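Below you'll find only one chain, the form predicted alone, shown as structure tokens.
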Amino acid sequence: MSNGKNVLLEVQNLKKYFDTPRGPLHAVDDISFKLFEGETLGVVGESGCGKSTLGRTILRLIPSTAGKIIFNGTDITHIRRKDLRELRKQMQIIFQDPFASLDPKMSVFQIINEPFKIHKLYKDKQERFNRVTELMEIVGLDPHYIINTYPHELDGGRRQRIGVARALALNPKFIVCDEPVSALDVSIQAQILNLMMDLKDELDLTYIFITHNLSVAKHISDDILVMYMGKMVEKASSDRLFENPLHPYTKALLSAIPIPDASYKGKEAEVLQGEVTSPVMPSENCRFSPRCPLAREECFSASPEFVEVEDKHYVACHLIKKCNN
């Protein structure tokens, strides 16, 4: 337990490989962490690092290659389809693109009502209608105006609010938020983020929040996990990660955050050199080594362990002492 909270999700050495003509692609490779009830874990990294694949594997939308997924004390890694269907009530996802994730042939009412039909809830039509309107109001939508409209008639912010309402329909405990604001305008992003934070507190939700925007991750997350090419490279509390990043990759990501003050004369952004290595049958070395400005011989010959270097601050780097200078 952490601060009196129970572990809701535990991931142990999770791997997800995809078969390709050249060999297995290591999309998610040996990921382990614990997520406590009511907390938010931010997962960050460049596009293609395995963030979304990790979220989908945890939800059992795609099968894992190895490792364990323990949800609320139950090993769900190889759970039967019948039991998985019941589990879906407790685990949901909010997708990145609200337009692509909503059926264009369904009205707003039909989209939010769909989970009730699938799980055969609220057999009384009026009760079901009342629940749909209640969910719309919870996420800040006026059912009187848009309940019978279609996704193409709405702006991105409203479409994403519909996606949030659909995710909340079955009263889940845990939601994977797969870059839920990246496709939205900045002003709308703030509205959706504030909505999600309010819902987390009001409904006692637990999130995995996937994003490539570290500023967003800091705003919404309790802890942040940094991924690179399917591997964990650093994990710490949100505040600690920003105060004292240890891995060279984390430092480069943080240095790239735009500073709005035009008069700012601080440190220049670290531009990473070198090529990203292939995730297909990767070598047993530090996967960041070809781009790391501090790489030494040992970085190219062995994969670093993911170890705790200070209280609840983990990093995978052979040169941790150099990284911490």
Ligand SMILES: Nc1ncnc2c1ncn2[C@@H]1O[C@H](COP(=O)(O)OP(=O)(O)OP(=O)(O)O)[C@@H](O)[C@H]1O
The other form holds:
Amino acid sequence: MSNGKNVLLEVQNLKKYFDTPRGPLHAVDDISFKLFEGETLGVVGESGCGKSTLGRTILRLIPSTAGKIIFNGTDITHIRRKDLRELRKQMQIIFQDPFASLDPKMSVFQIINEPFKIHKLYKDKQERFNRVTELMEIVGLDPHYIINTYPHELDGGRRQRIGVARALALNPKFIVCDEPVSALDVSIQAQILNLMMDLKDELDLTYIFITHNLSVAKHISDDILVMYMGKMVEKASSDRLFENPLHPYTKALLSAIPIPDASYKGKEAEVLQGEVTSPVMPSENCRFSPRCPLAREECFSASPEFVEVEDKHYVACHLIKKCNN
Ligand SMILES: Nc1ncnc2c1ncn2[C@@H]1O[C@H](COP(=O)(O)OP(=O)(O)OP(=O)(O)O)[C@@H](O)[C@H]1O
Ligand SMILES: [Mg+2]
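Go ahead and give the structure of the form predicted together with the named molecule, now that the form predicted alone is out.
Below is the whole assembly, all chains and molecules, this chain first.
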């Protein structure tokens, strides 16, 4: 408990390695955090840093390699298939592309009704119909016009509203939102973000919100976790991260926001050199060191610890640790 809130999700030293012909790919490497009920953790970082893999591993959509996932007080890391089915009701996911994630052969009614079929809920036809229309109204869709249409007949915003309604169907406590607005027009993005924030308050939801867009992360998150090549590099409250980013990678990400956020007082844009290399059998160094403008000898030889440098502000950087010791 903290501030009267319960910890809904605790992730301890979570790892997910994929077998590849060149060796194990460290997609998620030693991630730990606590997420309180009703809060949103934003997860940011460049493409391929492991955001989706982290979300999917937490939801048990893919098995973990090591570590623990504790949801609502229960260790779910290795729970059985039968129990996983029950867990699905409480943990849901909203995907990035509302077109690819909706079956084009199914009508809107069939899509939102599907979770009820899978979980054998609302056997009474009228009751099901009522629940589907209620969910449509909750996400701002008019059932009268839309219930019998198909995804291709609708614009991206409406399609994503259907994805949200489907995720809400079973009354979940927790939703992993994996880039839910990235595929949408900018004008629609704000509508969907506002809808998701309203729903969070109305339905007491807890989110992990994955995005590569830092402005979006700031808008929606209580805390932000910055990932780099499977590792945690920085975590702080959303406000603090923008006011006082410490890791050179976070600074570079913030300075790369096209219209600099007024709350980030970075002096000049720092351009990241090089590209993210694949974390296949990475060496024991700071994974950011090959691209870091400040890297020193120790950065190339040892992996920095993730330490609390000010209240609830964590960073994994040899240089920052030095400053504060
Ligand atoms: N099934 C898989 N098998 C092998 N490697 C995988 C698999 N899924 C993901 N990866 C690799 O794991 C790493 C992390 O991928 P992931 O999709 O989690 O990144 P991401 O941060 O979500 O990227 P994006 O922003 O592009 O969605 C990448 O190097 C990716 O190639
Ligand atoms: Mg992804």
